[in-house]
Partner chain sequence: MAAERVNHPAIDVENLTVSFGSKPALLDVSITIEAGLAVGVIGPNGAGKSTLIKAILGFVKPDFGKVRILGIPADQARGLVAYVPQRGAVDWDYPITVEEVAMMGRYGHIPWWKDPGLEDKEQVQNALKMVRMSEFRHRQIGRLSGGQQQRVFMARALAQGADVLLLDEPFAGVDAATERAILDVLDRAKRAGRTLVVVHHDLATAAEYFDFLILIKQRLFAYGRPELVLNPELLSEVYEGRLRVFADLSGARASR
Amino acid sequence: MIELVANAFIEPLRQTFFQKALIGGSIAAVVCSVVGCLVILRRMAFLGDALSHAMIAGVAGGYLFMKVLFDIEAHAPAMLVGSLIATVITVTSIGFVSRVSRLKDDTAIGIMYTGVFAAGVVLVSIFRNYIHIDLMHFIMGDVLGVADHDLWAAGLAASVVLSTIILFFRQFQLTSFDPVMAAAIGMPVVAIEYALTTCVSLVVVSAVSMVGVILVVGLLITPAATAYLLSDRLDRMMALSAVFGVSSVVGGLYLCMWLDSSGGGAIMLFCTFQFLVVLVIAPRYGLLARWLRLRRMVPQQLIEDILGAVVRGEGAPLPLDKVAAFVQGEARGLGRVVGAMERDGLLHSTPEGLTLTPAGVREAGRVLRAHRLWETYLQHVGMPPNELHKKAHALEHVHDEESVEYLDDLLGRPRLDPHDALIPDDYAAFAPDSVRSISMLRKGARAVIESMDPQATSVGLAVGDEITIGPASDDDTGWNVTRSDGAEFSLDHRAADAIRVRFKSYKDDA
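Coordinates for the sequence above, one chain, the form predicted alone:
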C-alpha cells in the first residue's frame, strides 16, 4: 500500500512534460499570486480578466503580421509582443475613459475590454484563411504541454515583475492603502498605478500561453484572496499567496494525472478548494471564527434592557426571574448574558438578586434618560398615552450623547416625563472638570463659570463665579442659578447657552 502511494507521487515526476508543467506553473503561480495581492487590495480583480480576454486581439495581430509579411505561422515572440501591445492599449483606454467621463473604473473596464476582445474575434474571423489559432487552447490553456520558450518567457516576465515589486514595495503599499496620503507626500500615484497595470499585463501575457485565460485569472485572484483571510500585513500576505499558488499547481497537476483530466481545470479546482477550506477555518476571518464570535456576542439591546430592569428596582436586588419577565426572555438563557455583564463590571450578583455597580448605574442612567426623553418627545408629537412606553422602549437604544442632547434641547430641557417621573441627567457624560453650557445642567449641579458670550454679561454673573443650579422656572423655560455668596439669578435659554461652566459635581440631595 505504501509503495503504491509512493509511486503515485514519484512516477509523475519522472515524466519530462510533468516536470516542465510543474516548473512553468509554479513560476506563473508565484508571480500571479504576488501581483494578485495588490490587485485585490485595489479592487482591480476585474482588470486581470479584462486583460486576459483582450489579449486575443494582440495574438491575432501578431500572428497575422508574421503570416502576411514573412509567411511564418504561430511565431511565439510576435504573438507575445502583439499581446503586450493589446494589453497596453486596453489599460490606456480604460484609464482615459475613466478620467474624462463620469464613468467608474469597473464600467470603463467592461466597455473597453469587451471592445478589444470583440476586435480580436472579428480579426480572427475575417482572416480565418491566414490565422490558425486554437481559441479553446487560448482560453483553457494546456499546462501539460509547456514548451521551452514558454518557460523562458515566464521566467523573464517573473524576474521583471518581482524585481519591480521588491524595488518599489513601499510605493505600491502606500498607494494601495492610502492614495490620498501618497499624493500628499509627493508620490506619483498615477505613474505607480500604470506601473502596476503594466506588471499585471506582463504577467497575463507571459502566463496565458501556458495556462490559458481562465487559469491566469484564477491564479491572479484566488491565492491572494486566500492569503487575505489569514494576514493583515502585505508582505506576509504576498508570501502566503505565493505558497497557496504553488501548492495549487502541485496539487492540481497530481490531481489531473490521477484523474486523467484537464490540467488547468484541476489546478483551479484545487486552488478553489484551498480557498474554501481557509474560508471555514481562518482564525480571525473564517466562518467558524465568525460563528463563535456571534455565539459569544451579547446583543447590546439585551444588555440595556437588563440594566433598565435592574435600575427600576430603585436599588433593591432584583431576582433573575423578574428581570426575565421584563425583557421577555427565559431566566436560564439570561444567565450567560448576566455573567458577561458581571465580567464587564456592570452588574453584581447576590443571593437576593442583581444590583448595579457604579458603572452599571451610569450606563443604566443613560438608557433611562433616553427612554423618558423619547416618551416626552412622542407625547409632544401627539402619540396616544397608552403607546408611549412601548415605542420609547424601542427607541431608548438610540442614546448616543449627540442625539439625546439634541432631543433634550429640542424639548426645552424638561425635568419630568409624561408620567411625572424625573428625567435623569447623563452623569456619564458629565465627568468632573468637563466644560458644558449651563443649559445642559439640571438641579443640583455645581460648577465654575469658564467663559461668557457678550450677550450674557448683563445677567450679573462673571467668569470664575462658583454656582449651583437650582430648580427650573415654573414654565420650565428658564434656569435659576445660586452663586456661592447666596445671590440668585434667573437665566433664559439664550443666556444659559451663552455661559460655559466647568462641571464639578452634583449635590447629594439633587
Second form
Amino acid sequence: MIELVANAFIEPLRQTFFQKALIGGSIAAVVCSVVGCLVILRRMAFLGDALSHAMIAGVAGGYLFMKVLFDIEAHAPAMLVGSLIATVITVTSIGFVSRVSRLKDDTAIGIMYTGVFAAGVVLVSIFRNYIHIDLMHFIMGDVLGVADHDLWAAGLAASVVLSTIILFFRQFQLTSFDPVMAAAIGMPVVAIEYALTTCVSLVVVSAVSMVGVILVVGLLITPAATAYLLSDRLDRMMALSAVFGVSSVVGGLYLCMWLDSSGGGAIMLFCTFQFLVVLVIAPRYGLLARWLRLRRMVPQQLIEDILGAVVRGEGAPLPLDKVAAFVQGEARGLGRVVGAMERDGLLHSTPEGLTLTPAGVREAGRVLRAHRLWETYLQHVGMPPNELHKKAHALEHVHDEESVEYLDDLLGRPRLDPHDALIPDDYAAFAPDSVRSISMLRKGARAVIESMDPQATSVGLAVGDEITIGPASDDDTGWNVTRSDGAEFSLDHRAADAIRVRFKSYKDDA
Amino acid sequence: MAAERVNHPAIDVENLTVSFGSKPALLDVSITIEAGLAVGVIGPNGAGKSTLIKAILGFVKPDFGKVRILGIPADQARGLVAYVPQRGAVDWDYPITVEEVAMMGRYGHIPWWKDPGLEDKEQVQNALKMVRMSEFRHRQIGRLSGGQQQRVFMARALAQGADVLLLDEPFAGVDAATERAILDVLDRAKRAGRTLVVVHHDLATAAEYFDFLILIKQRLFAYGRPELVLNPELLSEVYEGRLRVFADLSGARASR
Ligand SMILES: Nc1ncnc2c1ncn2[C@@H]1O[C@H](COP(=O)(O)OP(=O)(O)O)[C@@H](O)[C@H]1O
Ligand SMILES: [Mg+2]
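Please give the corresponding structure for the form predicted in complex with its partner chain, as opposed to the form predicted alone shown earlier.
Shown next: the complete complex, the earlier chain at its head.
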C-alpha cells in the first residue's frame, strides 16, 4: 500500500517531461504570483487577461516574419518579441481609447484585447499553410510539452522581473498605495507604471506556453489573492503568493498525471481549490472567522433596548426576567449580551437585577432622549397617540447626534414628551468646555456664562458667573438657575436661549 | 539653502487653473502663504479643495499658472511638502502596517539601492511616538479606528520632516478627543516653524484653529484673517444658502 502511494509520487519524477514541467511551471508560477500581488492591489487583473489574449497576434506575427524573411520555422525568440510588441500595442491603445473617448478603462480593455486577439486568430487561420501553430496549444497551454527554450525564456523573464521588483520594491509599493505622495517626493510615477506593465507582459508571455491564454490570468491573480487573505504586509504577501503558486504547479501536475487530464487545467483547478480552502479558514479575513465575529458581535439594538429597560426603572435594580419581558421577542442570547455590556462597563449585574454604571446612564440617556424626541416629533407630524410609543421604539435606534439635534431644533427644544416625561438633554454629546445655550442644559449641569444677547440682560446674570442648573420650574416650562453665591434666578425659554454658557460638568460626575 | 528659503513664501500659487475636461476645478487662483502659518481651506463639496492640495503637491499638472514651494517650482520641490490624504482616498485593505506607512515618509530620503538606515528607523519611531501610535505599529491600517488612521498618516508626514504640511480633511469622521490629539500634533508642528495647510469642513471651529482661511469654490473667494473670511454674505454666496451652517457659525462666534 505504502509502496503504491510512494510510487504514485516518485514514478512521475523519473520522467524528463515531468521534471521540465515542474521546473518551468514553478519558475513561471513564482513570477506570476509575485507580480500578481501588485496586479490585484492595483486592480489591474483585467489587464493580465487582455495581455495574454493579445499575445496570440504577436506570436503569429513573429512566426510569419521569420518564416517569410528567413524561412525559419517557429523561431522562438521572434515569437517572444512579437508577443511583447503585441502586448505593448494593446496597452498603449487601451490607454489611448480611454483617454480620448468617454469610455471607461474596463470597456476600453475589453474592446482592444478582443480586437487584437481576433486579429491573431484570423492571421493564424489565413496562413494556416505557412504557420504551423496549433491554436489549441496557445489557448490551453502545454505544460507537459515544455521545451528547453521555453525553460530558458521563463528563467530569463523571471530573473529580470524578480530583480526589478526586489530592487524597486519601495517604488512599486508607494505608487500602488499612494500615488499622490509618490509624485510629491519625486518618484517617477509614470515610468514605474510602465515598468509594472512591462513586468506583467513578460510574465504573461513566459507563462502562456505552459498554462495557456485562458488560464494564465488565473495563475497571475489566484495565488496572490490567496496570499492577500493571509497577510498584512506586502513583502509577506509576495512570499506567500510565490509559495501558493509553486504548490499549485506541483499539486496540479500530480493531479494531471494521476487523472490523465490537461496540465494547465489541473494546475488552475488545484490553485482555485487552495484559494477556496483559504477563503474559508483564513484566520482573520476568512469566512469562518467572519462568521464567528458576527456571532460574537452583540446586536446594538438589543443593547439599547436593555439600557432603555433598566433606565426606566429609575435606579432600582431591574430583574432579568423583567428585562426579558421588555425586549420581548429579541430575548435570544440575553445573558450573553448582558455579560458583554458588563464587560464594556455599561451595567452591574447583582442578584436583585441589573443597575447602570455612570457610563450606562449616559448611554441610556442618549437612547431615551432619541426615543422621547422621536415620540414628540411623531405627535408633531400627526401620528395617533396610541401608535407613538411603538414607532418611536423602532426609531430610537436612529440617534446619531446630527439627526437628534435636528429634531430638537425643529421641535423648539421641548422639555417634555407627549407623555409628559422629561426629555434628557444630549449630555452624552457634551464635551466639557463646549459652548451651548442654557436651554440645552438640564438639571445638575454646571457652567460658566460666556455671552448673552441683549434681551437677557434684565435677568440679572452677568458674563463670567458660575451657575448650576436647578430643578425645572413647577409647570416645567422654564429653567431655575443657581449662581455660585447662592442667588437663584428663573429664566423663561427665550432668556434660556439667549444666554450662552461654557459647559463644565454634571454635578454627579464631577 | 536654508538661508535662501527664508526670503521665500512657503507656498506661492500664481494664476492657477486646473481642469478635468471642459470644466475647471480651479480657475485663476493666486495665493501667497507665508512660512509658519496655519491656514485652513474651506469651501463646499466639489469646490476644488483637494485639487488645490494636489496641485501644491505637484501631482496634478496645472493647465496654466505656477506653484512654488519655498521658491522652488512644485514639480521640482521633491519632498519639501508632506501630505495627509483624505480618508476616502486611501485603500484601507492594502496589506501594510502602521510602521510601514510611517516609513514611507522616509522614502524620499533613502536612495533606491539602499535599505532604510538606523536614522530612518529612529525618525519613524519618534514620529509614531509623537502621535501616540507606537503600540499599534505592527497593526494593519484597516484595523484601526478612524482617529488612529488619521494619526498614522500624520506620523508619516512628520517622519518626512518636510517644511510644509498639507492635510486633506483630517478632522472628518473623528471624535472630539481625537480632534484634540490631532490639533496638538499640528500645534507642535507649527511651533517647530512648519507651514500647515488644512482642508477643513467645520466652519464653526475654523476661526479657532487657523491663523488664516482660504475660502474657495473653483475661484478664490477670500484669503485672509478668519474674521474677514467668515463673512455671512460671502459665505452665503459660496455655500448657496445652506442655512444650518450659518446658524451654527453665528452661535459659535457670538460666544467668543
Ligand atoms: N481625477 C479627476 N477626474 C475628473 N474630475 C475630477 C478629478 N478630481 C476632481 N475632479 C472634479 O473636480 C472638482 C473638484 O474636486 P475636489 O478637488 O475633489 O473637490 P473638494 O475636495 O473641494 O470636495 C469636482 O467637480 C470633481 O468632480
Ligand atoms: Mg476633497
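Positions refer to the first chain, counted from 1. Since the model is a prediction, treat every value here as computed from it, not as a measurement. Take the two forms, superpose them, and find the largest set of C-alpha atoms that agree within 1.5 Å; that set is the rigid core.
After superposition on the rigid core, the Cα of Glu375 moves by 2 Å or more between these two forms. Ser125: CA moves 2 Å or more between these two forms after rigid-core fitting. Once you line up the core between these two forms, the Cα of Ala487 ends up 2 Å or more from where it was.
In the rigid-core superposition between these two forms, residue position Leu388 carries a C-alpha shift of 2.9 Å.
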